[in-house]
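A single chain, nothing else alongside it, follows as structure tokens in the form predicted alone.
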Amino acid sequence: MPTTDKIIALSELSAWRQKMRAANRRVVVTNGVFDLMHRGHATYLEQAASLGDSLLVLVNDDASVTALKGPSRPIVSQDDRAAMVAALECVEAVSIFPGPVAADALRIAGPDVYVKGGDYTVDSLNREEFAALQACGSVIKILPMVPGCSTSNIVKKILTPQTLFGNTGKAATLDERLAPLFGRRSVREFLPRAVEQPEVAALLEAAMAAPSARASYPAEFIVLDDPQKRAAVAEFLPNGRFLAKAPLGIVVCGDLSRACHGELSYMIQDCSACIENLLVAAHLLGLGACWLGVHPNADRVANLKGYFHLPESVIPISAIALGWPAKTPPPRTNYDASQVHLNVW
């Protein structure tokens, strides 16, 4: 079938579904952005198609991609993304849907089998989409991700330091393998999109992978997924009021009783290493973040200790605002040769 014949307007999707029912075909449905197609997409769609007789792919329109992933996306327009998906032999039909949530399109499609990638779990599926699938009696299947395949990684590979920094004279000194470090910037504006549990777990795991003096690991983490809690903490931080509007917050604390030799300085160094790991991990996951200082401001420390009823030995070090960035600041380097001393001052 020609590629163009596979692309169905959403208004025609109901008639297509009735045709599939009449032919007694088991319909598999998945949905996604499919911006910059790669091997992971192709493998995923082939595996999805094997679960039934006809694979329907619902593709986000351009406006919803921007709402979900920020102003720099999509890279490829909705019509071109739909055409690329439709060109795959395993795909029976493609339909473009509006809005960041596919619930209405799923109700029309009525999947026999619904498929999502391994970065999701049944519990982390959008609840409106999940309710639509339950109403259709759909079987939900989670397929494994293909390691190393990521649109975000492709974009970062394209944006080498030479591209990122232009003719500043600094690009030539940068190793392109370090580009993610230069791309990590403080983000203070976020999209209205939740940070799901898999991302939260990955952030905390990255934070806890940081080095610690004599392996003492004194850091503790208070995850704020309650908007009222974030708003309350934001009130204690004069320069961090935007935390109230962030989809997620994490307060990093240190337990002085577990610090190397019980030293405050060691504890702060350990917690700072955790915070930096967390910030870099957030950037690598496509999230934005901003480090908000708490310690050593006595009022901020006292307010947070009182609010969370922290034990005497536990000291709040910082709060971090996290979410999907509404704006993506350009990468930069702050390198200053005058601050480098070779062997002597």
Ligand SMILES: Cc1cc2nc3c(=O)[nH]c(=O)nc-3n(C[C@H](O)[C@H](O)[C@H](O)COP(=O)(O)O)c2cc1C
Contents of the next structure:
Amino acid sequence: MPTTDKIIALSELSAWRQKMRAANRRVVVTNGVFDLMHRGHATYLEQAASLGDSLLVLVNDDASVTALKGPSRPIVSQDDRAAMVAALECVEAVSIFPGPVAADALRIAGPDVYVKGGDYTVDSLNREEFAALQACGSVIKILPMVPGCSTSNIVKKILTPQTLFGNTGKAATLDERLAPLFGRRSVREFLPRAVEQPEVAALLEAAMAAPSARASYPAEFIVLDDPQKRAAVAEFLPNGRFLAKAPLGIVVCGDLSRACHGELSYMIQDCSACIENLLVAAHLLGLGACWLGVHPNADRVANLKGYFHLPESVIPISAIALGWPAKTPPPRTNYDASQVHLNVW
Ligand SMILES: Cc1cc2nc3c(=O)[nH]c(=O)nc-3n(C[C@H](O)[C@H](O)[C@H](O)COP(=O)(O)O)c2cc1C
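Okay, that's the form predicted alone, but what's the structure of the form predicted together with the ligand?
Once more the chain from above appears, this time first in line as the rest of the complex follows.
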């Protein structure tokens, strides 16, 4: 039978029931929401159908689903839900009923067998529905639900950050449009080729284009094109000795007296934004660069302050080694879905 012919208006249900009675068919009835059909629904309806000759499914209308399950439901409209149920071979008829209680529809349907799924017991059935079934002389059967299958679980899964934003961690596809960000990697080996003045100017412009709290712009930049100066600074940086072999170095400092509210944290955040801009700009220009940590290491801060005779309020935050890369690490992200939280922690 075509699916649409299986859907019967509630006003036609009584006539359908009489036809079944005349044909001496044992009618099985169940009712439910059937929002986002899943295997649990199909298994349950097949089992229900096996208990008689004709399975009638009463489907809650949209208003009753909202009343039962909340304002975000149903996801699928009543006509579509009814059509999906009707498309199952084991289902002979479907009727949409206004709810949330099915007692009136059950009285019209007059089940020989009434089937309910899941956690219900005969005692926990809705009392009005139970009374209607008793009046019809229905046999009541409770069928187990397929474990793990539920529309609520499907909805929850769709709404996880992993599903919405990607689940594959470091193997995630890197969006081509953001290639300059994924391609920026720390470069620690350089070709013996100078970085010329136009590139240096572009790097500094990029650095100073970074956001700054209250537009206070506290960052200061010491450009090291003198190899002796780079070698001297490298001596202060146990993890940045390779600065001595880089064709260019830039020490990024922050002037606390110009920081937003004079706060060290704002100053460091502003300087970090400049440093990241500079690193991405270097990559875009085909250069390689590496951030070399200075602050908050007290020795490194003191040594650089002393070496450059920095004013009291000026604090070195980092050094950057720069040059044309001898080795280019592959683009990557460190994306980790477990570090993403959707609306709540
Ligand atoms: C605050 C900070 C300090 C860093 N200090 C050093 C350093 O002293 N020496 C170094 O070789 N790399 C340093 N790095 C670079 C990191 O090791 C590097 O960014 C990290 O391993 C990730 O690799 P990637 O930059 O290639 O993505 C520093 C990075 C940051 C953000």
